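Presented as structure tokens, the chain that follows is alone, the form predicted on its own.
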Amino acid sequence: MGKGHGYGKVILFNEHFVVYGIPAIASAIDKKTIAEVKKCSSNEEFILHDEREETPGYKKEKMEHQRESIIRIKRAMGIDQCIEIWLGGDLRAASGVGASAASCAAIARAIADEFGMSCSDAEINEFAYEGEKAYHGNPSGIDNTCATFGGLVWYEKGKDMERMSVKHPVEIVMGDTGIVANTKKAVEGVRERKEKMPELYEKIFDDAKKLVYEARDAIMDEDWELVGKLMNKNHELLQKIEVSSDELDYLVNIAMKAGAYGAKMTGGGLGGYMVALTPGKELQEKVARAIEETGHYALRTKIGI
């Protein structure tokens, strides 16, 4: 039986903007999806046992995307035999945490293992990107890059990713709105509004580009107070392009009131997760509990691992 893994992720800066060639910063987190694959003799394309913990309704909502994704991965890898797949691990299946990309990378690795294919991480990343197209239409590539390689990433679409590193991994909290988001719809909405209001969007996109270079320097300096302030500004830009939501804004405000250095939506938006920067275990726990007291799920993790 073949086995593979894919990391969850958090986008710290510039989701959506990255689709248009503006740099983004993202990090793998210390939660991952594990896939196991074995050959089978059925006439079906595949048999799936999805045992991941989930935001209620996520797996059902994403079922058709998931089916297309697995078929895309198989075809990209030249596999025409039925496979049986088990999905598990400690990454909760939800919007905004790279769950689809983590599963794509894990499945691709497990297929390669089961069929004795000698695939580099770069090749696994390409297969995972093919799978991501089923979920996102025109994916930026940042999710599958984090899922495959791990670590802290500076990413520009169409270019080789650049690894970033910090000496001291830092705590974050990710709060789940409980809303299963449609990333494809969010991406298409930005494109439509950008075409209708080009001058307004050009200004917003220019601001996002300037901000991410400042954020890169702040992260490398481990100036977490400045990183937090820039996360707040990035959230405002994402609000302006209408990919946040009342639920995301609510959790962002809860985190800030509890003392987070900064907070913003993360991922496709319109639901899913937000992220709060909470250096130190004590602050992380305080912010996580504040989110949990509202009845929402809080994920305690780190970036820069």
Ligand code: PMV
Contents of the next structure:
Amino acid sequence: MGKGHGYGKVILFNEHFVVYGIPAIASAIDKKTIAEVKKCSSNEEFILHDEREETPGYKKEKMEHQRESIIRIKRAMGIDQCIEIWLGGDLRAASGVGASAASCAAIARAIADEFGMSCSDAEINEFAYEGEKAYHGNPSGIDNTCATFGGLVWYEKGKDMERMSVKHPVEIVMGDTGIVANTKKAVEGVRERKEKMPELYEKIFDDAKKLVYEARDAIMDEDWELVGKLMNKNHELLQKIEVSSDELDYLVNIAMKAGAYGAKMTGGGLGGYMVALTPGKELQEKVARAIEETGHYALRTKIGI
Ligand code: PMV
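And the form predicted in complex with this ligand, for comparison with the form predicted on its own?
Then the entire complex follows, led off by the chain already shown.
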């Protein structure tokens, strides 16, 4: 039996903008998907036991993408034989937390382990990227990079990621709208609007570019108040390109009222998760409870692990 893991992630700055080559900052979180893989002798491509916890409806909604994704990973790795796959771990399957990328990296690692292939992390990342294409169409690669390597990363499409490090991991809360979102649709929507309103979008994209460099300095200085303010600004830019939603804005407001340093949607948007920066266990608990009181799931985790 082969075994592998992939980390969940949170995008702290510039989801969507990253698709167009603007830098983004993301971090792996301390929640993982674990895959186990065993060779089997059926005529099927694979037999899957998906035992991950989920936002209700997520797995059903993603079933077709998941099937295509597993076949893509097998092809990329040169595997023809049927495999039996078990998916588990403590990363809840949901939109916006990198669940698809975490499962792709975990499956690729478990296949490599089962078939005795010695793959570097860079190779696993390539296979996970192939798998991600089934979910996203033309992914920037930020999700699979975090899922495979872990850590806090500065990411520019088509370039090697740069690691960023902080002395102390910092608490965040991720609030789940409970809405299973379609990243592909969100990305296509941005492309359509960008073509229709090139001047407006150029201005917004310029602002996103400036902001992410400020954010990098603020993170390096561990100036969390400033990081929080910049996250709020980033949320405004994401609202302007119409990838936020009423539910995301609502949870962002709840987190800010409860004392978060900053909050924004994270990932593809139109549902899925938001993230609040909440340094210290006490503030984290306060914000997580405020989200839970609205009936939503709150994930307590850290960035910079
Ligand atoms: O929805 P998620 O968590 O898979 O994040 C998607 C991030 C985007 O920037 C919207 C798309 C991409 O490929 O980078």
